[in-house]
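A single chain comes next, written as structure tokens; it is the form predicted on its own.
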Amino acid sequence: MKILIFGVNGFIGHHLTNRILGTTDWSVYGMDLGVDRLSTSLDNPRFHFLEGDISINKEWIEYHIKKCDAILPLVAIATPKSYVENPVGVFNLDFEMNLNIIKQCVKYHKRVLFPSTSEVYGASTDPEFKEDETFLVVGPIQKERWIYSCCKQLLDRVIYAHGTRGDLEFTLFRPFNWVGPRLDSLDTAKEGSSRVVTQFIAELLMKHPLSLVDGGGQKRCFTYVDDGIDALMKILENKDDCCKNQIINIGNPHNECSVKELACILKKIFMEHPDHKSDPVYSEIVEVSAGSFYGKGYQDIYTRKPSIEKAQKLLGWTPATGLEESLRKTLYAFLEENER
């Protein structure tokens, strides 16, 4: 197979590329703005990379969509701070630019694996989110953090409408808080724009306080990236068309913890790390308001737990990596990369 990945240098993109090149005879064609996560792939003859922008390199995009067997549009702004500070930018990239790619996939009747998000479930109060049953509940317009969820949900609906009418073949996959090596950079964390796990790890490294927004009672289910990539590979293999026109949660419901518990676990792991167990001082854990941390357009979600019955049934997939092991591997990799 020929796999086309937009955002190939991103967190999911580079891990998937490494897995494909390391375990199959498939070829990967990728586009992104940089290559810093792709060092192990660049010299592989089955990896074909263009440093480019999905809003500019339109001829390259159309040619490779026509040429490839499966397309993964992984380009997106996916950090809550950005939803509040730059909602129009989120809309332009996450919706409009990705819609252009979907239109090309329709033109050539291609297969699309689209990264939906756990955020589409919004503020649902269901104890577990089910792909085909849970109501998608979002907040008021002035809470601008919902623009990301709405962009993804509308693209889900557009892709579903095209797919069920035979214009393309799709699988919508919904990652639930994937973590692992190279999730975010230290520079991103310094700006306060990284995801919560790497934000906390960076704060521990820099001896800054770990900020619990509104007390840190929000619960999330953290999924180790290798487990997530296992599921994506099964979707790409798509034996017996088991994933055709399906929506699939990819998460680990057993790895649920509150943000406050997350901070405590990461601090414990950091204090046990061989290079930091004798540090003279460690970060404090403090409470801050959502308004002071994110701005007035923020609104939080207090539970986000996936049902993975479909993934188990369709893919034969169950995540294998526990919470503390997932966090330890992520933290150790971050420290190794940033303390060289």
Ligand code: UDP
Given for the second form:
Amino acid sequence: MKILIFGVNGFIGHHLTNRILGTTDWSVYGMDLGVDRLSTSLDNPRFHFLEGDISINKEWIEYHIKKCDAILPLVAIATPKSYVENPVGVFNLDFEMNLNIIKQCVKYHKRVLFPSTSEVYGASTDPEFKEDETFLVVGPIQKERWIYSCCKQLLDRVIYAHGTRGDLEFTLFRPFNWVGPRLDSLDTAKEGSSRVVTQFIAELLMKHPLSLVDGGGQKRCFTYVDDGIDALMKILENKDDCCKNQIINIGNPHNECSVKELACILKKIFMEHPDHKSDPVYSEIVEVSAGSFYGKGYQDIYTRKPSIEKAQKLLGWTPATGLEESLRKTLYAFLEENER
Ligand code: UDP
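Form predicted on its own done; form predicted in complex with this ligand now:
Below, the chain from earlier opens the complete complex, with every other chain and molecule after it.
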């Protein structure tokens, strides 16, 4: 197979590329603005890379969509701080640019694996989110956090409408707080605009306080990236067309924990690390208001737990990596990177 990945240097893109090149005879065609996570793939003869921009390199995009068997448009801004600071930028990239790619996939009747998001379930109070049943619940317009959720939801609906009319073939996958090596850059975390796990790791390194937004009682299910990639590989394999025109949650419901618990576990793992167990001081854990941390456009999600019945049934997939192990591997990888 020929797999086309936009955003191939991103968190999911580069992990998926490494797995494809390491375990199959498939080729990967990838585009990204950067290459810093791709060092292990760049020399592989089955990896074809263009350093480019999806808003500019239109000919390359069309040519490769026509040529490839499966397309993963992974380019997106996916950090809550950006949703409130730059909602128009999120719309332009996450919605408009990706819509252009979807239109090309329709033109050539291609197979698309589209990264929907657990964020589309929004503030649903269902104890477990089910792909084909749960209501998608967002807040008022002034709460700009929801622009990402809405962009993704509308693309989900556009892709679904095309797919069920035979214009393309799709699988929408919904990652639930995937974590792992190279999740976000430590530099963005040092500026304070990262996802929670990287943010806390950067604070631990800088000896700055870990901030629990509104007390940190809100819960997430952290999913180790290798487990997520296992599921994506099964979706790519698509045995007996099992994923054709399906929406699939990819998350680990057993790894549910509150943000406060997360802070305590990461701090404990950091304090046990050989390079840090004798540090003279460690970060404190403090409480901050959502307003002061994110600004007035923010609204939080209190629980977000996937039902993975469908992934288990369609893919025969169950995540294997527990919470502490996922966080340990992630933290250790960041510490190594920081040493370099
Ligand atoms: N959060 C926090 N402190 C931080 C960063 C995030 O308490 O330094 C909280 C945030 O309010 C949210 C949760 O951690 O409730 C997860 O945030 P993340 O940015 O990872 O994305 P989300 O899961 O909300 O999409």
